[in-house]
Amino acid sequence: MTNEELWKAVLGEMELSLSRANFITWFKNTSILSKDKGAVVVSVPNGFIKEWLENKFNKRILLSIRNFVPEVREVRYLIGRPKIELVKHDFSSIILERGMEDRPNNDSDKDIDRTTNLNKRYNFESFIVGSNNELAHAACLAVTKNLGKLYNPLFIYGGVGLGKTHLLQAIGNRILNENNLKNILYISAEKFTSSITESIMNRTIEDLKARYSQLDLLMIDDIQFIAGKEKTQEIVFSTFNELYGKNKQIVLSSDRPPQAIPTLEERLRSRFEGGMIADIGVPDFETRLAILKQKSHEKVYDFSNETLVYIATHIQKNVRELEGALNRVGAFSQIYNRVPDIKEVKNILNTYLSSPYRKTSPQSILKSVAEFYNISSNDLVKRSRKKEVVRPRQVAMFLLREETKLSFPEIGQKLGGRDHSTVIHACEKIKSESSIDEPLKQELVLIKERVYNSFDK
């Protein structure tokens, strides 16, 4: 196994467990310089990244390397020019399709339209429809046939890696293919915010607003990130009104429904809820298997049905993890130039599937709840009865009970010395409501993800 092949495999594993921004920030322009006497030397572009990898990711990188080369006992980091670039590994298409800045020139970059930010590879034909996403898929298709007239705005929400970005960009690509004169823009909320900040600094904010107002179709991904950003919300509001008044189409995506986005101005919340809202849930087994079969066909993997069934059975969280597991098996197949049998597949995915249980702490739960609802941890402890604090406090009580098994009196003490009967009421209330309230159920899932992802930071 060459150094380049080894590092491709490691990058593949790291990409599965990190956010898109973190992966690119910390692993772009890295490579393995040498592998000798149980030590691997990794090239990094600067001292900042060197320090971060040493302090934050070293253990995970070492474990990943040892999955392929068990005799390795140490990883060292050296500032220097890399031999290979991040975008050349098997997961480059995933990076490029996310519209990140400072993308190097390579063949995959041709898939990105610089004017619209659309990736040509996202289309309705390659989107697998199942019971978890059929409403969202149908709504997106309907929008392409009645731009600005039927569902406006269209608001798609769901958890990470379930296909929101795919559907948004599929709308844009379908419209662009039918009429290339349409003025279309796909943009992430983070990039939208950055463009506003830059325009304010350059005193060109009016020019920016004028450009947005000329669009026929505006798609903003991860709109929840504008929460708490007053100037961004102001521009979104004015742009929304301008486009809506002209019957121009607006499509938004979020990891939660409008009413669950904290510190979102009420006037924006009202407009987001004024059109069509469709959710995307976790795919069922049949949908997961269909996705794997399509991805295998696209990548020309010759895996047995038993292998695909095994992956579909054990990877249930989201589409991104499904593809990541498939790519991991594919990397083995390419490196050793043969198709692994089911026993080897189980070994390849063993580390990924058998993550050790990680006990959380009350502090981590309180911090994650506060961050999710955009309040301070102190707000959870205070005696405030404000609506924006009461619900998060009840959620915190429920999660403390579920995840740490603290007693009701102990939870009451953690939250400002409240009576145990108050805690019992909160836990029963959240448990009961989450069984019928899908948005609340998704909020709990997202908060738990924050809690357990905090172990990796």
Ligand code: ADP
The other form holds:
Amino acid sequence: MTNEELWKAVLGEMELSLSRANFITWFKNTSILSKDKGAVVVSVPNGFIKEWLENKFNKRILLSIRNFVPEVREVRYLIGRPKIELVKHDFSSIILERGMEDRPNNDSDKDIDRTTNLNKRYNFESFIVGSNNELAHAACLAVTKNLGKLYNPLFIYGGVGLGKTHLLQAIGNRILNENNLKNILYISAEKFTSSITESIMNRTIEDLKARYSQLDLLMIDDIQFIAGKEKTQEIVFSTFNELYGKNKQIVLSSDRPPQAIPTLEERLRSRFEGGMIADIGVPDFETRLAILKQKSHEKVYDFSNETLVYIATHIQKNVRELEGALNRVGAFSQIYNRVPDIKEVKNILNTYLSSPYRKTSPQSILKSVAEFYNISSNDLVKRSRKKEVVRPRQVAMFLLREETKLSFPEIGQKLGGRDHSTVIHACEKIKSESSIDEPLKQELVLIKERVYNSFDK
Ligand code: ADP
Ligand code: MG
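Output the structure of the form predicted in complex with the ligand; the preceding block shows the form predicted alone.
All chains and molecules follow, beginning with the one already shown.
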């Protein structure tokens, strides 16, 4: 294995466990300078990156290298231009492979249409229908056949990596190709918000509003991001009314139903609830296997059925992870130029499945709870008894108890020095309520997803 191949494999692994932005930040322009006597020297572009890799990623990098070269004992980082050619790890294609279209406007993404923000890859043909997404899929298809007339707005919600972006974009692509309508826009709520802020600064907000009001089809992804953002909500509201009044189609996605989005203006909530709401759940085994077969076909992988069954059995909650695991096996067969047998597959996925990256920290739980309820982490710790923070605080206590090894007194300590009996009470309360209160149960699932889907904490 050459240094270049080795680093490529390591990057492949890192990429699976990090958010896209993080991956690019920390690993762009890195390479292996040399490898001898148990030490690998990695070239990094600057001191900042060096420090981060040493402090935050060293263990993972070492583990990953040892997967391929077990005798390596140490990794060192060196600032400077690499003497050998840089590894040409294709960052843009990885992003597309993983389908992380969080920032569809990224200019380096060559497959993304500049005016609509659509990526052709997301279409109905490549979407596998199962009992978990049947309703959402049918609603999306129906919308393409009755644009603006049947379900308006269409509101799709579901957890991370379950196909919301895929479905939204599939609608856009279908309309673009078959109806010949040009005024189509797919946009993430984050991007939507930042263009509003920008145009307020540039005094072009009227132009922006005029542009949105011309649309035939507007898709806003991850609409929960507009929670607490008043100006954005105002523009969403006026755009909504304008388009709705002209029978123009609006499609929205979110990680939760409209009534569970905190600090969403009532008038917007009722608009969102005025059309059709469909949810996407976790795929069952058959659907997971079908998705793996579809993805293998797309990528011309030739893995045995046993391999696919193994992956489908062990990864259950997130289609993006399912793809990630498949790609990992794919990386192996590229490096070794052969299809791995089932024993090797188990080995390859072993570190991924039981990966230490899935462990969490109290900070990460507090951060995720705060983000979810749109309050600050500090509110959780403070002495306030306001209703908006009491419940999140109890949820935080419950999750700290469930997901970490902290004792009741330790949890009380973390949350502003509260008594352990308060913590016990909170844990019991959330536990018993979540067994009968479906929205609360769903909230807990979503927060946990957040905890385990962000790796930079
Ligand atoms: P979300 O927006 O809900 O977080 P995405 O739409 O980005 O999820 O889906 C994550 C990845 O999984 C994408 O690559 C997408 O193509 C794929 N995916 C999700 N659901 C399906 C499905 N039913 N069939 C095929 N691919 C799917
Ligand atoms: Mg998405």
